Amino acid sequence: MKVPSNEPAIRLVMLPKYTNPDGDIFGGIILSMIDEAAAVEAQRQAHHRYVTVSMDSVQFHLPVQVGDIVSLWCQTIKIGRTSIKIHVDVLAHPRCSDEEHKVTEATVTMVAIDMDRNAVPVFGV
């Protein structure tokens, strides 16, 4: 397993496009992240193609609003036979402000598959 990474999965600025009517961030758009940042940490433990086959203990603990800067870090915390367990921690920095806060986490669980979706190991045979 490889140490954890010092640079975010992804980082991206929230728009308009992404807001429910109230005006914060679809979840949706923030779960979509979480999948996306653990398919790159996944890629980064090794090299394959994954699929997520569930997403754990989802906590959304505070909003995200238009503007922020939204980084997502992730951490292995297992690796199996055919599966990567990671955690994903989703921060936002406001533009208004020097802090960062946690608003998102999640554990995701992917598995490694080959051209013909079937499990394969993620290290050899």
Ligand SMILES: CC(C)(COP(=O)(O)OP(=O)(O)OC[C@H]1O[C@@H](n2cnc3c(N)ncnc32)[C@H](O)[C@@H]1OP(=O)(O)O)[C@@H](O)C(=O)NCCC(=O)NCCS
Given for the second form:
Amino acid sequence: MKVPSNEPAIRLVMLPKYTNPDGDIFGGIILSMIDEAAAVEAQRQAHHRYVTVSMDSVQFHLPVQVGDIVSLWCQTIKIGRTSIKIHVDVLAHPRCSDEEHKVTEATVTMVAIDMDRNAVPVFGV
Ligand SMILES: CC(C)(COP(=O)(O)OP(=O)(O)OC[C@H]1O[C@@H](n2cnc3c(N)ncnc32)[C@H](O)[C@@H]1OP(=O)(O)O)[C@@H](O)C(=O)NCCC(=O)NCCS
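Output the form predicted together with the named molecule next; the form predicted alone has already been displayed.
Starting with the chain above, the whole complex follows.
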């Protein structure tokens, strides 16, 4: 297992197109970014085609606003035979603040698959 990356898997500014009618960022947008970030982290560990098999322990701590710069930090917590379990922390940096805060976190399990969509070993056979 590689050591945790010293940079976020994804960093993105939150645009108005991501909002709900109340002006907050949709939770589903954050979940989609978590999924993408976990895929980036899985690729960093070992090159494969991956699918998401589960997303657990999702916690929305705080709302995200338009203009926030959102960073997704990944930590691989377990590599099994064919799966990689990754914890993702989502941090938001509001435009008018010097501070970042954790807005969401989740644990994602990605499975390495072959061209027939069968699970394959992450490392070796
Ligand atoms: C992921 C998938 C390939 C697993 O296939 P499978 O034949 O069930 O494979 P297995 O039962 O051997 O499980 C493969 C690995 O996934 C893990 N796994 C299976 N279900 C899991 C779950 N609900 N949560 C966490 N891990 C799970 C197993 O523990 C195993 O890990 P390991 O090899 O590291 O021990 C298959 O279920 C699949 O294609 N699912 C759809 C994925 C998808 O389309 N995702 C996008 C959603 S839009």
